[in-house]
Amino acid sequence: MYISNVFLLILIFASSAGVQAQLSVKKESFLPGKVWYDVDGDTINAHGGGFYYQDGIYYWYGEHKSRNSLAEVGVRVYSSKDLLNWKNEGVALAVSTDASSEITSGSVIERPKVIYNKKTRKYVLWFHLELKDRGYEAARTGVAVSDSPVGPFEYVKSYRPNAGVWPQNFSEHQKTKENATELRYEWWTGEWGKALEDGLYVRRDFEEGQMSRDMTVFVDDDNKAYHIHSSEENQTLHISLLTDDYLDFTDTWVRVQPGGQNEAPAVFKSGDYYYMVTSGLTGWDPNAARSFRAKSMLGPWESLGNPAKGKDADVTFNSQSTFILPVEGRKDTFIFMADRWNPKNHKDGRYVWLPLAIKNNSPEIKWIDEWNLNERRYVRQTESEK
């Protein structure tokens, strides 16, 4: 009996080494939506991401998961010199033990994205904050700060933006109108989207600062830093030209298709253009993606429509966008990055990465089994899509 436990002891560990090791196998190709493992052999846990650059190596940052989506670990980070294989360099921006604290154990974090400042030599750290027990009432957006791009980040504040800061395209009348009347309108009549439209959140969360939920940060050519946010009720998006630091807002700011519903902004730039990739407002169901262009990231901005092709396009292939990269080195080569959500399983979420084309001045995804970067070739398409 004794040798027989000591043999069967060996073929688990036996097996388990085996499976260990061809989960570490050096991966050549992107396989969209299946389970993505790290250079350990460990599931990567980094949803909602964010990408930074440096010196030859890709930096993703993602919020950590468990089942649900409060952050109990906090934004983990992870490194790669070829985007397909990734160390995970541990938890860029930690929760805090402290219950006072904003970023205590069971709050939210979300969408972490990080920039760095060439003037303060700071790597800075934006993302969307939930106080803890307060559901998504807060729609705050914080920063942290680090000298290094793996961390550890050290927690500044959260803002709610714009306080006391009226938009650039609002007009007069927009600013002295009265919302006592507006304010008691039925969510989704026509009466409260004329409302909306014509700037009642805006006048409503004036002195508060408005609300910020769903954001990315995107650095232009000159160095400035914006902020994108979804706001007043996640009805309208925003965007903010951050302090020369980048970690305050400026009085600069503009309102983005008022009452278009767009959430998980992704903002890249090519040629004379700006693009901006969005979703819609369903919750963890997925639904068709947006996208827009401007030739000023404070617009206006022209729709586009949905920039997914083929089949499953309109759930965007059952994700949602989180970041839209180019990759160093290749002109006009972007990747479209979007997570597929689960819900019942928040570290479970798989993570959905496809070529991004630009074609007649408007981005384009295509859904691909498997692909790489070399020589912008596919390894295996659907018969949808041959």
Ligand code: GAL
The other form holds:
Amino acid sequence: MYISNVFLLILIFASSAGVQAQLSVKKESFLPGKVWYDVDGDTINAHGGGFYYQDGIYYWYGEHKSRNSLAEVGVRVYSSKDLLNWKNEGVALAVSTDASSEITSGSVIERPKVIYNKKTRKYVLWFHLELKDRGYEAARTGVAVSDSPVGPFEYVKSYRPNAGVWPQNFSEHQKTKENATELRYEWWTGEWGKALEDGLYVRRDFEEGQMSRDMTVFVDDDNKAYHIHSSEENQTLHISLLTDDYLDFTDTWVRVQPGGQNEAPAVFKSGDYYYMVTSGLTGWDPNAARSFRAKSMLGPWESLGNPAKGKDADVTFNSQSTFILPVEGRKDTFIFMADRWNPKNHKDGRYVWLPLAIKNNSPEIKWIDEWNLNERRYVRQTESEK
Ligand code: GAL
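Form predicted on its own done, so how does the form predicted in complex with beta-D-galactopyranose look?
So here's everything in the complex, that chain up top.
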């Protein structure tokens, strides 16, 4: 009896020491697709992430996921000095307990992205919002604001943007065309494809505002901010200039790749070009990424094909883009950040972070099992990379 009790005590001691050891282990490298623990040893829960850097600290905003994908908690925020070891800073934007709120528990809050407005000194959080019990049909963008990067963010409003405003790259003919027959075309037919390219849904949604699902925001060097979103039943991207305070849309917007079926947009700038990486439309399932470049955020955007190279490039290494981070203080060092969704258990969705290189003015992403940023030395390369 005595011996077994001592044994038990040793076991408890050993296992708690083991846990302690695991908790205090400092992460030295990125392990794409592996479970990622924060500095307290809890799994990082920040999907569809957005990143913001200030004063030596990176902030990671993401969707708190439970088993299902509905917003039960809100937008989480983590902080880190090295991009590897993340501290949980709590909930940046909490869902509301008020059933009449647009961000009530059970709504859908996706792809949160934060930008800082130097004039107003406010942190502005944009996100994709779907109203409770309406699936994905509301297709709105939402905005919240805070005085601190870790929140709490105060919800401002949500809507379908650009109501009553035509895109800059729309012809007079497109503005005045009749929709009556075209709206009856069967989806996915050739005539439907042509009609949508020619602006069928822009005209349909002109009064109410344009649909806005997968989105991101981007602040340019001149402090102008843009909202980039999947619109027109996810068939076409829209890029819109935000107001000076970043809290609203101006009347300046363009359609990008009409009928191109892009979502999950991630935008960055390098040298003379703006680049964008997107995915196709297969919901939570991965597909081949696409890439584009432009000399101006408002286009024209030129298609560059799949930036992923090597094995599993056709499914973007089983992931979908969410953000491309320029690493502070390192010239032309970008991290491609993506989600490996798990619709059977959303909180177990994984993060896939990979180095993104610019080759001949095109983005290139290759799989790597384990890597870090130090001297751009990769810790362990896959067979095909050696
Ligand atoms: C994906 C999208 C996700 C989420 C999902 C819902 O295509 O990128 O953010 O909206 O669809 O099915």
